[in-house]
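Encoded as structure tokens, the following chain is the form predicted alone, with no partner shown.
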Amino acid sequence: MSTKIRIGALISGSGTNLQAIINGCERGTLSGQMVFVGSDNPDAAGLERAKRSGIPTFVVDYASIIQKCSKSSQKLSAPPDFNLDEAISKQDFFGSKADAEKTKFFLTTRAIAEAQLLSRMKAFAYDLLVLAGFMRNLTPYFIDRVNTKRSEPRIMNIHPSLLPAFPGIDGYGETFRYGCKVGGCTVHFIDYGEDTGPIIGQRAFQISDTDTVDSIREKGLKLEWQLYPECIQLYAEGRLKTKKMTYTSGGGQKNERTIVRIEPPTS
């Protein structure tokens, strides 16, 4: 049995996945209500989609914040509750050989922007935060303040590839350039890495010799608009459970992975 959950969304662009979620809520096929839409981009077309449906919107202009920080000769004014060492130890999208100063600048400036996001979001009670084309990596500072219970993640994302293949910003393009015979999309919970969180659902499509990047993207988007609302509905029904699983590799080494188990519906 599902309850009507409160959904917040972050976007950066046109918001086609946002529209699919809004449509599901309005039609009653998704047991949810959109309570806010935020963006890092003042020109995001998806903001108008939200406004047409009467959904409150706000903008935290990341580009201006980062530019201002870049020009500042003074020490970056990080949020008072930001711990740089903790953020560095938790983050998983910079390699061990990454430039220390660049890592510090990235995590600190993003925390400055994220503190503003969190402040704007605080005005709304929400159960689930969905990233619908939000083109910014979230840092541990933000994630830990939304995922207040580690065993109950509540930040969901959709990615244009069959993860773990082709993380990053151009999943369909990378799928095409690599010459894959199959492409697809993935919905997953957010963790401290780049598109590395536990997978909730995936959809795949065939790629022919005559396909182009545009035709692959078109195929993928049609699946995204189906898959994302379906995964959100599973969340609304309380059927998504994360579970740590231990397995043994061929060399006898024990490893751990986190999976999302989809529980059967309750009667």
Ligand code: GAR
Given for the second form:
Amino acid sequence: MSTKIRIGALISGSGTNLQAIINGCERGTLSGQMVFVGSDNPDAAGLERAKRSGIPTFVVDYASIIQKCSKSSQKLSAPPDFNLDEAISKQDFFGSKADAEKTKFFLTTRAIAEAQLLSRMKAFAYDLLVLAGFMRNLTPYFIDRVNTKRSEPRIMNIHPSLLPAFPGIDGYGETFRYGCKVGGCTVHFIDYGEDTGPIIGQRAFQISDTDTVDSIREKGLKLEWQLYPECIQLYAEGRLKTKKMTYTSGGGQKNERTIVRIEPPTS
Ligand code: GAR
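Having seen the form predicted alone, the form predicted together with this ligand:
Shown next: the complete complex, the earlier chain at its head.
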């Protein structure tokens, strides 16, 4: 028997994954309770889904924050506890050759938006934060303030591809354009990169010559709606253990990798 966990969600769009999670909580197949739904997009249809189920919602309008910052003079008013050098050293979105000004603008504007997200989220006690079609990269500023225990990540994401293939904003489109024979979806804990972080679960489907981007998305979403609640349930049961493992490569060199071990159920 697992305890009910308190789940917060961030969304950007239609919220069909959110709906699958809400349904799981309402039907009791998921030992969880939704405590808030936040969005970067005031027009996200998923906000209505949350309201229909009586879940508190809030919006932090990223687009208008970023637009205001681009118009204002060079000095962006970052949150007082934001440390640019620390964010630069931790982030894993841009390579070392990235334009320094662009990196600074990205990390600072996102921290401004993320400080607002954190302040809205502070009103709710939550155990797990799920990104359900949240189309913004979260930076180290936000991640470190949610993952307060280093060894216990608690931000999950669902991505429309078999990661590490096709990170970014159009996983099913990329799967189609590349001519893949198999597509899929991935649930993972997030880290400081784009759609990186230890993988919790993956599901795959076959692709035929007659499939289109739409039919691939349809097949993928159906699997997403099963996989995400299942992974959240494993979290609720305390069965996900993130572990650093060492292995020896051909040349005898010791390497490290991080995996999520799924522990057997305790009955
Ligand atoms: C889903 O396909 C999800 O995997 C994807 O956005 C869609 C949201 O649909 N997420 C990403 O691409 C994140 N990089 P939904 O709003 O109906 O759940």
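Since this is a predicted model, take the numbers as computed values, not measurements. C-alpha atoms forming the largest set that superposes within 1.5 Å between two forms make up the rigid core. Residue numbers count along the first chain shown, from 1.
When the core is overlaid, the C-alpha of residue 254 ends up 2.4 Å from its other position between these two forms.
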